[in-house]
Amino acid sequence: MKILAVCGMGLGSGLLLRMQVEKALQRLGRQAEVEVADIGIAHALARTADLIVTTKELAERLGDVRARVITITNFVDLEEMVRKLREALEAS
């Protein structure tokens, strides 16, 4: 499974988002390749992703993508990340 963590610039917030996704996956007992992308290249990388994790605003800018998109309100809220990833993985 490949998860794309999308942020505005691909720097600090993208790294934080990736780390939170990895922690949530660990809690859920799941493994995945997690890649960080800025919004500029995210649409192209989304072609090979199974899940995309980002904010609502950036999800709207992504447009139509094949991967399921999970929107996160608070990047540092691990419980939100676990809950939303669990829901997405169970729906797959």
The other form holds:
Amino acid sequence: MKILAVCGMGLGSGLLLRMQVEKALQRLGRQAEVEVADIGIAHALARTADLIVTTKELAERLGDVRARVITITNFVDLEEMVRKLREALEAS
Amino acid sequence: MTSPDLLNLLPESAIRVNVPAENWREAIRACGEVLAATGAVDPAYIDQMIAVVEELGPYIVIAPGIALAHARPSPAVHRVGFSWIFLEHPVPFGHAENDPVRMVIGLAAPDPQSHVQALATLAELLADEACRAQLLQADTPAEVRRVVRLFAERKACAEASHLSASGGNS
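So that was the form predicted alone. Now I'd like the form predicted in complex with the partner chain, please.
Below is the whole assembly, all chains and molecules, this chain first.
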């Protein structure tokens, strides 16, 4: 399974998202490859991803993608990430 | 290889409290000016930080009341660095859920790696409700740094005891 953490530049909030996704996966006892992408390359990379984690604003710019998209409001709230990731993993 | 920790990247001179700002542009500008004053970036970086929000919107408001302002690695970035400013009055950034913003974190990253460890500590610190409250109440940069230092020490202590506990079991 491949998860893409999408942010604007690929090095600030995207890194935070990747860290939170990794912690949440650990909590859920699941494994996945987690990559960071900036919004400029995200659409192309999304073709090989199973799940995309980003913000509401950036999700709107992502365009149509095959992968399921989850949006995060609070980047430091692990509970939000665990809850949304669990729902997405159960649904896929 | 470990990257520099948060406390090393956050001298008192990189922190300002009670900063006046009328709107998000002024808030980012104030944060960028502090970052430039530390020598981490050229003043040109400040406009780049503002341009990110103009182009991509307020997604940089990463948590209620907290914005992480930064731009791409560019020739205007000299080294990894942070600046933290606390606004006198919170200002809206146009974020549907996390407005208004009270704390603006400026980040300068010359590459995708050298700030990773500091950013990880920052995320843990901001996730800690008590620490976040202490930060927002701090009256001086020294007090802000003290909150960060105590958190870092507590974390190091917890990791050390975790290591020795797992070492004892093996």
